[in-house]
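As structure tokens, one chain now follows by itself in the form predicted alone.
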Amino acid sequence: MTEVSALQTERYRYEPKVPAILRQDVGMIAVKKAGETGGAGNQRELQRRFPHIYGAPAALFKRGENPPAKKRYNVGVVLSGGPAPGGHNVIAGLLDSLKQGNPRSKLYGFLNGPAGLINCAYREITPKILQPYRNTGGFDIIGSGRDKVETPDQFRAAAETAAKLDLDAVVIVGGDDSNTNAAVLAEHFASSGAKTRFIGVPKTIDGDLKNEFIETSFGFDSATKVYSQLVGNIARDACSSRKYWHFIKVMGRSASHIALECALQTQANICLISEEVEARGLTLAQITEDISRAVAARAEGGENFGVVIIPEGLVEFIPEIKKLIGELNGQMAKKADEFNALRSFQDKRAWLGANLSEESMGAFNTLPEGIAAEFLIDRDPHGNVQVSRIETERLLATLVEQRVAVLKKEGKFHGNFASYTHFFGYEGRCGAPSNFDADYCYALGKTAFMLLASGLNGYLASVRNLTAPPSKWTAGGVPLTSLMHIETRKGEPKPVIKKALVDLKGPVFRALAAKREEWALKTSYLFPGSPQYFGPAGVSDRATKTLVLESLGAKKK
């Protein structure tokens, strides 16, 4: 037998907590209509793009005779993008009630995410099979993968191996683009007249996939309790050897989310908000002053220590930043062999002399040559510039760096200043999900299939009320296409569901703005510790500071 951890052993024994209406016999639990959708934008044209699922009205949960769920059923799954704690309770939630409906019922596993439907590649996933993966972090079940399915020979692929497994129904678990994969494959079987239906349910752990019917994506709880907890730790240390200034950027590349979030439960000095950063058009040179100043201050009180926290996504929010990104990514896709014949980076820059813009030139030269080189590396499968791969937060502490020399010449800084980097990634995407994400993705896996056994089609999975004991949850489902507008993409307009971007006017962003001038100055840390699966609800099954703000704000308008 494979040996395993103690604290994993105890998690096998955790049974997921589930709103009241799913703990019925699956034969008793009916849907009704719960108020009509749109889209989030381009109404129409997501209606000419989606006639067979778009304007479905939200769906509810109920006591009632629903013999449909007694049916027996094939039904596969897929986990598709970046993992993110809890994506197994969503296979157990959804295994569970499917055998619970009829014991012949079959489910199965995509190898690799998207790319398993389309080449065929599964396993089928039985009770025995799923044990050791209950309550647990990872994706490792069957894997995951970014493939999409949009060309032809992928849609008749996929169709194939549907009608190969006869299968009723797909559950799709991911964020935007994955369950936008999911709209599209919901309306192109539809329109084929074949039977399979598809399912999403809302995973990121970037927290940038919700909606009044959406609250919180799965993985956001356990990702930022983790990364709370190292934050918290560096920020212990800090005020213990009161000599460093640490700069920390953690996940989130369209949305600051993962660090607002962190920024509330651990009070860093500073958090950046790449949202703001862009709304208020700050330059690069505009944000290092802002940190320098902060820095300059605590150094009058004689604390020569900080805590700075930085969204991975931020350079593609700092306008100059987002120029250079935006010539470079066209420049060397258009000219890609002649880039990619140069060797050193003077040349590179050589090049780039000729080929950009005199402001992009100019914005270009002002990072540092180890920086500026990592602009220039290969780009992702779309043509962008890998962010995650640039160094955000040694560039700030370099820049930092220079300015408080500066003020140092000038008799404006009378501290000391040192710096250490980090990057908080892949740390918080597979760890054990917190008791929140376990019975929320539980949940989810249970209210996806009570959405395919109802028939339905092109649905996200919608468990809210999310801050009160999961007693008190309710399930239901809302159309994919109430999240999706149109987008360019490679210079095309693409329907894909829109990204949940840090609102500046919400009660999240609102709290950090009340106290980050005090805690900028004043060293005001709380220390979240790691996150706990035993002992008071309150520490054990608290939902995150983002959530709880943002029902209030709802509950008062």
Given for the second form:
There are 2 protein chains.
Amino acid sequence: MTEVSALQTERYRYEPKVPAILRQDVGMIAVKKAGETGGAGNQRELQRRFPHIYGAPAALFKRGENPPAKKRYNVGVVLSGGPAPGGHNVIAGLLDSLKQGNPRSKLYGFLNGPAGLINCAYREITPKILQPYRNTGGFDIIGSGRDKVETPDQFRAAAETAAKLDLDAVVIVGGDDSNTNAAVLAEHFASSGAKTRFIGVPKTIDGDLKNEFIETSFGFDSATKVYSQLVGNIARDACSSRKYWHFIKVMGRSASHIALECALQTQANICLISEEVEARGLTLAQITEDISRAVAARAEGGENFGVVIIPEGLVEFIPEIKKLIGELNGQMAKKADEFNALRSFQDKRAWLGANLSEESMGAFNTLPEGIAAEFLIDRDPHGNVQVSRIETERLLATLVEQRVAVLKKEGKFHGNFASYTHFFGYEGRCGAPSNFDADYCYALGKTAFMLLASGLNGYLASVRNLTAPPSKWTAGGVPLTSLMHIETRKGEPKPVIKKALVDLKGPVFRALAAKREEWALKTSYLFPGSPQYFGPAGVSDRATKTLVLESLGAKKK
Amino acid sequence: MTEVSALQTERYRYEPKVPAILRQDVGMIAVKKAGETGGAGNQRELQRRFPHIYGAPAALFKRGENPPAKKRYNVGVVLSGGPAPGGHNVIAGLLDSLKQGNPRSKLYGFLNGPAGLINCAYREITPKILQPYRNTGGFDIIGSGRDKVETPDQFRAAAETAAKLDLDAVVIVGGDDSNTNAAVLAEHFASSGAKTRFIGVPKTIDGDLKNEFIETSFGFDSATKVYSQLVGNIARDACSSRKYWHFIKVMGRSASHIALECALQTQANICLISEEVEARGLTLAQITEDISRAVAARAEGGENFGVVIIPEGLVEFIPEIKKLIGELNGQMAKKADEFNALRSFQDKRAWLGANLSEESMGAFNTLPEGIAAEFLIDRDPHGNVQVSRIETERLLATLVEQRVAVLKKEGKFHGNFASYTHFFGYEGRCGAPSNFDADYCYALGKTAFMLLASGLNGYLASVRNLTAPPSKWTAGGVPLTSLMHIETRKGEPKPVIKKALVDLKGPVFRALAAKREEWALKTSYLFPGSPQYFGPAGVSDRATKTLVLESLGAKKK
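Return one more block: the form predicted together with another copy of the chain, after the form predicted alone shown previously.
Time for the whole complex; same chain goes first.
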């Protein structure tokens, strides 16, 4: 990295704003234990599976002596799963605290995710190596990956790596699955008497890793700022050109927090929320009808344009399509050779007619041919439908086009309808972290160090009070098991971190619900513009609507 | 617009930086004539067609008395064609100067493009109405449109509007076609003895409206900043996740300036330039081969990822595809009923086999089926192939995927290849104007007023020396005819503004050519980040690489 952009050069100079408690010397930050914790469900089973780490108390940092923080440590760090803006600052906070504690301490970055821990592929991260990554986006300092440490061989290999590098701790930066794995590793190492402790850091742009101790996962703020910028720009184009409906899919496979946040930031006409679709058991036809009615109603006022926000995972929350996908996966796996021998789409459709339930075949037949083909062609290595490759935005645009054509014939639609589709995902995952995420991640990294240096194991770094200025943030940790419950995965009960889906009774969804009829009919767009790093704090440091509303909601309780 | 975003609130407060000469009272800005001008070609024919406006001198503003600038004027303004960031500031500069000259002067904004002039649909723009649009993106204050004033009826209607509103002048904000129309209107009104004068303002994000007097069209700076932000974010994702090649199409139907600028700002691995493809007569197979070789070479170093930038209009510059499109348009129009009766893709393909030349049929057969279908299905109201709807990014990704599979079998490719495709267009057209475009557009608006108030007709506003700070910019105008030449359109010779395509011998293309082999093989990405409005001028006010390199090139001459 010899040449860098003008913005990057400036961002290197940015000094993250640090919570007052973390500005102390690491030897003067002590853990205060704040009551024992349980799990998010199935407590007894969790206790049975995680005897060494379950039920530990939440930790809060206070000023006080902490001599172990000055010891020499060997620490590993893993970036796991999809990138999120701010990952590099987690490493920066971790490294700075580690070196402040003891300059001879070492930080090893495992390459390309947990695979690096298994294969003992690493790079020592020194302050010099880190420097060009401070306050930058991406996970490219060491890469990321989606492996898990799960099999006995993998556990053995990870243990060998830990022994070889004499690791005191490993910090795992990841989402719900990766932090579940961190808990499993913490328990496994503890049960085998190994000294290596595991600390998690809550990362995911999807925003679905949170509970009372984790107000937001890092990356959500930056990513939604980019997506909202783009949705706002497109909304401005829509009301300037006045002739297109834009169907915009945004990331969020399980939870619709991103879509919801973008809707609140831009006041787009329509925003679908997967959780609501599932709760209300909406069919594809009903969703199409709702959008089509808005199209027709807006056309009455001469507004033949609009913006629809769609969460990436929507199709899996539409009961009939979820069932269809389940049956497709089952049948295509069971009779793989038979299915794979079929060449034309017509032959495949005929085969499905004989192998799917009537209901699922009916659902399949409602799909436009191009989209239906995507269900069959793009399958993952296990033969499953690749939901993330299904163009839901095009599916809905096509169905609405067909429906408004019918309404036109019936004299119920007097306007024009033309559409464009967009998918925003990769554009936001690796943007430069916002000031909020730069600050938050740096604090999370420092917090992770304090947790491991305080001898804690199986904790998730927790920095709270995030709507206040960073100086007033609190820092501490919470046992990973307190976020877990038991889910059935592939027919087996499995302890996993519970995903925080959009709460249909929560303040964020209610903010949308209160305004969406108005926004659907009346053009009320807001244009958030591009993420700003300088200038008035109201612009450069503003928090997400989700965080603000949830924080207000929590205070009311 | 009662509720606005935090950034918008701040941008309302932004005061565009104004060239020294335009900071004078309008009554103290005089036109200095700077030599007669010709056309860009076919001078005699242009002179014949534009006797009233051809050959007028270029105008440069200098300090001096200009009493007519204090008169009361009625002025119309039209936003024409695709939106570009800064259009609202052109209106702001125009209105502020008009009202400074005489508070009783009036500005009429014609609604939805030239159609508003024809239909006398307008909105008076007062300072109060304008206020919430200052320094904002979009064209939504009055909307835009793609109509032209061309037929005798339309000329008559426009004349009636001008008479009814007693218009002294109309300012047309548009690209090459719209400014061609401005020239036609200027000549038409002058020849009929009407007082209404026409002044053009150079707008297009595509950057293809420029010559020695027009250093850049407005909007190019802002739009390429957004596109480069997104390409950079995706590049950072590519080198973090290390498993995808991203094929990114950016706007630019005729010229590849946007693609070229994004490539220089991000140092993407590969950037195709339509003008070069045409000049070298490259086939689709050759382009595929070039990309596939880079994929294979990067895989040797373990880099199974990359970024390819593709200009929107590429397919029309590949000689074989251009010929195919021409034949398709011809045959589908000639035998429309016959073709439209065909239902299945197979039937259509068979029909084409009997109706296209062997060469074009060969080209058609190289297309993956999904893309080939797009050539046939999405046709415009005249039955023509809709080039902008062809997914060139997917076409190339698919062809490369097929080609590297062959290379793998031949033992010439040892990596993995997976791809994602993106198209960035609407995301950038309506972003908030960068500081540069906010300043430039405001100056263009003030300049347009000075031109019309100085009695000039058929001029394009010209603000120059743009790589210097705004205080040192010069302002004036240049006859629209000096940008024009004769082209054959639909078999007829027609005077039009000559598009400024990428100059393959110019400094901008050469900057790419000098580095592209290195960038293809070695990951050298730059991450420009999101457009900034505050903070260090090196970040918030930086000029495009295109402008800087062309300006350096011009100075060397």
